[in-house]
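The chain below stands alone and is given in structure tokens; this is the form predicted on its own.
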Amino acid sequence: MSKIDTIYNYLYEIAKKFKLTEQELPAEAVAREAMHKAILARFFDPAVGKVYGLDLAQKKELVEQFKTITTKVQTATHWIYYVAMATVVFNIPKSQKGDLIECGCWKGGSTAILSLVASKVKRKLYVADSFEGIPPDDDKKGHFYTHLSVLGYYEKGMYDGTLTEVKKNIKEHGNIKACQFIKGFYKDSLKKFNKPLVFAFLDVDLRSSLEDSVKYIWPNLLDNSLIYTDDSCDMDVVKFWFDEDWWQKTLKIKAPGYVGSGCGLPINPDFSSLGYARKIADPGRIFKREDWFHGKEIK
């Protein structure tokens, strides 16, 4: 059977369930759910997780704690995206040492997730959050979200949540024991942060914040690793992973770029706001070459 012919198969049970005709059935919700679901089976994959233990009855429990967590606590990411992070960090090798860092928790919700994420592969989860809210926006034009043709800017104190009120979420819905909080804004917390990172996850919406956090994350995260952000239909903010002048001035390196600049990495049939920038001092030794691109070996 052809992937389209799965395809096909499953949108016809989609309809069954819910006693739609093909007329009736959206096709956005359908293109959704099957997008969603490729997701799901990617984790599901035996081979993700296995060199933790992780079968799949426990993935799919840590999916259920996803979508529940999501409901009780506020968060601006939708449960999928989850899924999609936790595929990447149960895919790092077992061998390679370092941590998560989370930056911008709001209420706690993104962290109680990726704290679990963090017990199963036996990593801690850094959380660095001002814990009441977003600095002043210096950005007085204003943020263009191009791909949904948005405007609009953010007010200081946005995206609150205290440190005693995030703990608690973390504490009744993740695993707080994974946890270490760096309080305060990133521009002072994080000046003295010296720990191996695999992983980061940052929701901090203004570009200002993006500068503050990844000059001092950048240079302890370990070659081939992700730095995901919750940003990448803000095109002010996007423009800094091209950021030659900055990159240059301030880490000395070339700008690493954005999978998913304007309008996210394809999770939703519309837009998606999760996107990653990959750090690679040696592409020769990660990357792969394939024939259909001139796959010799670089001179």
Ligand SMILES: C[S@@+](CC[C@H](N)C(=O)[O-])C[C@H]1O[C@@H](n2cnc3c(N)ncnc32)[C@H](O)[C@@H]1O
Given for the second form:
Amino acid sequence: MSKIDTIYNYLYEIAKKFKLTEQELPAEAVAREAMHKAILARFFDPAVGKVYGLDLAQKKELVEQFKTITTKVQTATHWIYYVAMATVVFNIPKSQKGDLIECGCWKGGSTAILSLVASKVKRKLYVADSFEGIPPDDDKKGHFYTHLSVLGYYEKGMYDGTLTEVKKNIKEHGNIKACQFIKGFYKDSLKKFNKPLVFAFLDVDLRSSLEDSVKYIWPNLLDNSLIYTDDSCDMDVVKFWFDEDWWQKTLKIKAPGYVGSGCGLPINPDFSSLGYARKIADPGRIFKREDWFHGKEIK
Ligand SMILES: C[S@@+](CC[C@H](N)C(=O)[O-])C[C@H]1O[C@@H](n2cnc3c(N)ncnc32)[C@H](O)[C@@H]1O
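What would the structure be for the form predicted together with the named molecule, rather than the form predicted on its own?
Then the entire complex follows, led off by the chain already shown.
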């Protein structure tokens, strides 16, 4: 969880303790709480997960587990992100055969959560990581988080978690039976990956790591599936999703773009680091026509 998230959570808890009125509460904390409630409401909609036999009690229990895991295991992401992603996974039609993949698990907190999500839909979670932290960053100019006015640098080995450490955390908090581990740097470890995928979560920090993982994941992803990433604020990293040259040269398709570029999906009032790309091979099959966008197709 980011420091800013933690501060807002504290603010909200303190405000509640002192029984402050809605007007007296810090506006940011109230807005954050309201947005999180909206995301939870979408998740608790009875239609979400119905085909997998999931009811409200099971979904509430899952949310409590997500919260607990992010406090027990050192994690770089907020629990509400997983509610948003679990909503997507539980909405995948049962008839679509395929598994989930996570690239970038650090100590295994995110993995433990995703393993619980995967087990609820009876799909496998592939867990791909070097288990020795990030590789060297060739982007020497640093990383610009334009919306947050932040400039940062990565170091080789940052976010290291050993396979033993990760497995221990998943055993304690998640569902290890749902996981299949792929150890190594993506440029080698994912080269032979060849399994149908319905969802991916990538939290890999570097543009080079994104290129190395997407190159092998994308061809395995079913049409209309989503790749979520936790790197939406880093301008150089999100540019990847719009880089026509890379997509044409590597995968021979149009760049898919990225929803949430620069400041993330609307999960918090200020920013979130979550965003997604969608694989769309056949838009006519995936999207619906609307009256307000009624122009005729030119053949
Ligand atoms: C920010 S951490 C992931 C945080 C985690 N998702 C969480 O929420 O706690 C980044 C992870 O990506 C992995 N990683 C980055 N680039 C990689 C690469 N090219 N090959 C393998 N692992 C990589 C690192 O080892 C690290 O575990």
